[in-house]
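Heads up, the chain below is alone and in the form predicted on its own; it's given as structure tokens.
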Amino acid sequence: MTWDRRTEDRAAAIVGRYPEKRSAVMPLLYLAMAEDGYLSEDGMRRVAQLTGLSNAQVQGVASFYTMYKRDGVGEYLVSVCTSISCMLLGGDDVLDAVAAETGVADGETGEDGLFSVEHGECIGACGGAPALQVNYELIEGVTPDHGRALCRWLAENRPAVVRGDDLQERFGGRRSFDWGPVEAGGATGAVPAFGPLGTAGEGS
């Protein structure tokens, strides 16, 4: 089994930064996803052939960490943190409120494909509590009523590519810290938006 040429360059691009080829496996993973839109079988094999581990090696890593989705996912991935600074802030809240709003349980994809929703542990927003990511894009300061507006307007608008920056200032409140300038690029699924995977696109 091979990718298409574009994803097979890509692959052996990643796979020439690192001294030992066993040690590409984790953003291989990522461009497996994002060939698939999840990891397939195939796409773990190929990574196992690039890497020359065992598929059971690349299989134990795919599903030790939760960011790679060995399931199809939604074109939003609503990942709401509920570790303990979140929580206690009401990140529990905003979960439920991306939930009702998008009728898709934690944990679950919606049956048109459109919105996944999901807890997430700590993703290093606490001073900016509650937080979440869309297609791990960072929002800081949600309320329950920002996860509603904001899945409203994925709904309604279907942005191409997602940009942290552009839902803080629509749906976010507190930040943690300064972000800094402003990104142009974002997610363009629901896999980290990285230049060399093909998986960051210019926002608008």
Partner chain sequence: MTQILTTRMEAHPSDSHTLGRYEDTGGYAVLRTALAGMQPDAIVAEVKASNLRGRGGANFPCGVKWGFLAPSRPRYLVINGDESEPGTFKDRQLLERDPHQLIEGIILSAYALGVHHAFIYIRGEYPRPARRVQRAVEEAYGAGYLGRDILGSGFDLEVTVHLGAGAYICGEETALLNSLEGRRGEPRIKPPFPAVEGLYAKPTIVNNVETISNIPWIVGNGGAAYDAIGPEGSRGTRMFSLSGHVNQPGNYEVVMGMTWRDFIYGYGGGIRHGNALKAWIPGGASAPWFVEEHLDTPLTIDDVAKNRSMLGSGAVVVMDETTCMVKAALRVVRFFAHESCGQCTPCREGATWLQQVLTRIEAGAGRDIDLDLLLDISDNISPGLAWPPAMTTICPLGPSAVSPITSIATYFKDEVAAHVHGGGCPLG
Contents of the next structure:
Amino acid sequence: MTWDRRTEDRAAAIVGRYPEKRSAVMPLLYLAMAEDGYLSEDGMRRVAQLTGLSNAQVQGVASFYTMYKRDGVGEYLVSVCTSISCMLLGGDDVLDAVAAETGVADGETGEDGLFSVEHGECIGACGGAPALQVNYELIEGVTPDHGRALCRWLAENRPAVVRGDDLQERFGGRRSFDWGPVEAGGATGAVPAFGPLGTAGEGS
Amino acid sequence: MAEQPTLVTITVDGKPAQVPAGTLLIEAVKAAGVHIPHFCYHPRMKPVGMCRMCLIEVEGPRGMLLTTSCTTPVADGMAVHTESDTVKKAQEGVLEFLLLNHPLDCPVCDRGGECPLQDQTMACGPGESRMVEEKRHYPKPIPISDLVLLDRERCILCARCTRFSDEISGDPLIEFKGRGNAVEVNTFPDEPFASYFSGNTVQICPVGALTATPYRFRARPWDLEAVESTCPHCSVGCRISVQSSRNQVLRFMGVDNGPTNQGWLCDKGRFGFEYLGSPQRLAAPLIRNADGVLQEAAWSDALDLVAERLGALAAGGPDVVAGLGGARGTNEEAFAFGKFLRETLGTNNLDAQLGDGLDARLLAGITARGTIDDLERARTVLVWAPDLKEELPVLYLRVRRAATELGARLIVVHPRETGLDPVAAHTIRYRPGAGTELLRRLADGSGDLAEARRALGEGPVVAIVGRPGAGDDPRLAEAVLAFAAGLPGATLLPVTRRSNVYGAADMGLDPGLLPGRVAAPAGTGGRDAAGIIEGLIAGEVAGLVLLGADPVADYLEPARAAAALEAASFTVAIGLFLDESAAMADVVLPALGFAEVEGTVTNLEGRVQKVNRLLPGPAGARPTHEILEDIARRMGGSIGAASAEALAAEMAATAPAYAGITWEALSWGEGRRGIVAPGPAGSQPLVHAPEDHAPPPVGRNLVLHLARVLYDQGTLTQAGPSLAKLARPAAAHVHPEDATRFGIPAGATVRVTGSGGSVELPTVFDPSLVAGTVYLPLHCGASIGAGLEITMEAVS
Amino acid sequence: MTQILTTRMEAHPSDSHTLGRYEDTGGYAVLRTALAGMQPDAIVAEVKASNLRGRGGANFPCGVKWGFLAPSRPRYLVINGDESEPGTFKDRQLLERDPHQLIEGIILSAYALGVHHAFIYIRGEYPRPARRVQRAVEEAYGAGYLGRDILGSGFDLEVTVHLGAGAYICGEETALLNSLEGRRGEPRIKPPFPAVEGLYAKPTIVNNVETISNIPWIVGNGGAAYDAIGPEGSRGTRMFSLSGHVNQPGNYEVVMGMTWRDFIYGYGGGIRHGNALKAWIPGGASAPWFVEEHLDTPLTIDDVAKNRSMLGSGAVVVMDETTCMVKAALRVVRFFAHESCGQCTPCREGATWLQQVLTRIEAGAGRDIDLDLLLDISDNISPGLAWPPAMTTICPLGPSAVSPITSIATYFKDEVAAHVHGGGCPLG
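The form predicted together with its partner chain, contrasted with the form predicted on its own above:
Following is the full complex, with the preceding chain placed first.
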């Protein structure tokens, strides 16, 4: 199996950024996820070919990290932080609200494939707790009501690109610090939006 | 000779001890007589300190430091404590952690009774678990290959298996999966642990997480009888423990012989014993009756008949009969066979090989002969030989170790990709038939071979040389050896696969050799295998004695071998099975085989090792030397084979290179590692000079690359159920360019026609070949002879 | 009030992350001067003189670490931006708001250390900081600060931004190196230390984002100037991430030496709703907790250590009187059990067991023996429950899971007992 020309070119560029090609495994796994919407077995096989590893080795790496989703994942992955700082300020209630609104329990994906819901461990937004991420785009200062409204809005508007700045404006509250100017970048799936991976995020 | 290690002084539990410098504490204190419990540590793999069982205290500048003894190198003056309260508490804590999620199903576990975790728990484990929560659960054992089962509940995640697969065998098909408390060992979905070395992971698993399908539920360790021996499957000569119960071999375990296998076995060796207990084993002599049917007979009748017929033929003059075989048994059997042929039958037509190896005079007489252990010190390794992973798997492991762990530069020359290619610094491919030209260019270092040539200029060089494919002329290998002999610090290992072919050559089973690596006097006649077969067809040879040889299946031109047996006026086959050749014989005599007789064997280094007896064998089968002696006696002579040990003593007394290599010497102390027989004074020079072999150019015609694979359809492999199912189906491996040239679509069937016939096979595209080459696996059910030039056409 | 790291982002909130603003405010001037006239050893000497200590958690002196770098080449510099310690979000701000400050620090450090390829490892959950850094790296390449022959000096440096994928343990430097090599993020046995055998088994320096962000100031102003700020052993300024039940959570760049009372009630604006303070975590989730008796302890690395805890990553998590200590401890233990890499036995099995026992206590199914059991499990992970912790594990993650256990056992034994005897949390 190979990807289309454009993706293969990106893959080759990623491999080229490292002194040893094995180092490209992690970004290539993101690339594979962006291709298929989740990390498929075929995706892992291609990463193995590109890095000279066995499929089992690639699976070993992929399964170590929580962000490589080897089972199908919803269009919107809502990760609600429930680590200590967010817990202290009501993160558990936000998680309950999100689960109730979406009808998707913690750790599950809805049958319609729209939402996946998970409790996250600390996402580095403790000063703006409680916080959550949608496709790893951060929203801080979220109340249970905000969480419900956010999920409703996503379900109704189905944005193709999830922009953290936009969602923060609409549904967020206190921030850990001043974020500075609004960014255009955002995520197109349950993969962190980071330019070199070929996912959205090249915005200003 | 092992160098004497430097000693340093440390204090172990308050007592001073002299221990080897540069070792890990766990080994150092072992040298001082202190055993530290451990699970993940294995002396043949890099330490990882994962299980934490081997924690001890080391005195440091800031007080006592709890540290893993498997990861800490010893230093002079170190003071360690292995029994302090802190150490005990830590070790007991680790053991409790390991047992938290362990199912404690020892009564139904294959490992029960020889399980390090069980032993450690009995010695100092907690009486009962303090954990009231539910244990981790996984589906009970899942097959991860045809040979190995995985029980993740028993697994203690020591990573011995995954590290072996990654570091040692280089096929990491099993790996850790998941994280934290959810870590498990597993394969990739639908990609089984189909490693040639998978059985090693079962052996080194410190619990019953990995078990071998062939052994599962067959025995309890305390019921097993065991004897140390030497693996009979190839010429590496891995040291093994043969273990049986109720006269059935149940398993082979690797024994760590430093100079050879270092504890490892290939799966063919490990699981290939099943043929010994096969119901197909011959249990009574067979005589062809008046209707032409082989019929069971009494031993005395069969021996009478053989003596009468062979005697009559031999009386007709010298060299009227011939003998083939002797390369699969012991040296004692080969020695007896040579005496029987030469002295009793008066013939010098004898060959232990079937034209598929190297010249026996080379095997016995090679100068600058190396040992496998030379690889530990090699700077450059040249492998111009069969694919070692397929034919000499544990030698593959040793070469791989040299290339990956010891920094040797590896140069692999072969007609297609080999198992060693991923760790080679240079891989050089050529079309069979073009090897001489390639050798000339390599010697010159011309063009793209300059780098490889430069590497060959840096010694010590170890050259492992054989026939990459059956169609390669043995004289090419001799030319490569001649070239390699001139490289700096070169030692040479001429390799050929059949298990005791080196021993057979040393016992003189070749027209040009006498026992003990002695050249036959100039002018001695006699035919080799090809000569014997053509002689039989021509009627110049009339009688044939086969000893564990099956030319009809194994000769590279099987049709010629069949014609030879057809033409023979009398053939007697001595062996374990009614193989294709025995089925054509006039008399078939059942012999005892491996683990049923005692003796010695000689590996590809010339290392003589003991094989030992554990089983009686089939009731009707007899030791080969006794069979031969009985025939000789009936013919009025004797080969003096009162016993195998008597033969060994005679060898040690009369065969120069084997002087002093007695069973006694091989049974104790260093002798158990084997004794490398010294080359006789005035070793024979290489048999052929490079210029002896210059095959005509084949141009655009297709050439054949015919090479062995580990799991083929050989008789012994097929006689055991575990390996039989692993045999690779025959296929024609075709270069994609040739596929285009001949109009062969992917997956199509082709007709390939060679020197010995024609066959239809499915195709596999193989871009690793040089275009113009077709690769067929040997002994996979598709024989077309071994001639270089072939033709191929698509079959609709 | 001395500020080193956050001056620019406070003065120019709209564009502090851009190359233009960075250069306008004096950015890359130090680099120009250094490349034109300073020997690499001189930079190392300034860093040593500054007494800058690492800001990632272990607080190891940066100059000493640099001094361990083995001579062989190539060598690598790896920036640890895998900020994942619960309570910590300071590096996120530095990455997002002033990435060029970090990049200039990287170039100066690489020049000093003879490194020609540096990596910035940013946790996967930080796409926005990663985007900002990636763009800044591209700007720096465009302006000739990165790439070949930087500013005509003949010095070459490549920088690669690498995204993690959700594994706290990769903040441990050897786990980070394994991760960067495309392996499972399992910590390595030390020694060898990364400075001798690091990335690709080559000499490697791994430094935290905040640590390296200080380098331009130190090189520009001299190590002595940095060493003049703050108390001995805690020189310079330090970013603290303050969160939990305080009125004014956020990141604060402070000079160390004030009391905890001044920090929590001054910078933090006191406890929400005027509630009473119950406990706080002084240096990230790994740190043993402090309680009221520690309020007048000075906020320095050494004073915190003397009181059997650590400043760690500079994350301060404040808990008020309404907080259930069992639940809080469980939440921290759950984190470490989830983030245990699983390779070594005591951490893999022990952290989960601790979580299971605490879960039972919180649910009201605790037994009288459970606190002792928790402590004994902890003792088998961190023998003697000493400070700094001894460990039966490969890396300090296991002992980190022990900190909340010893904290509640020391200060809130009665609350634990109340859970056991009252069938659940007495706070309701």
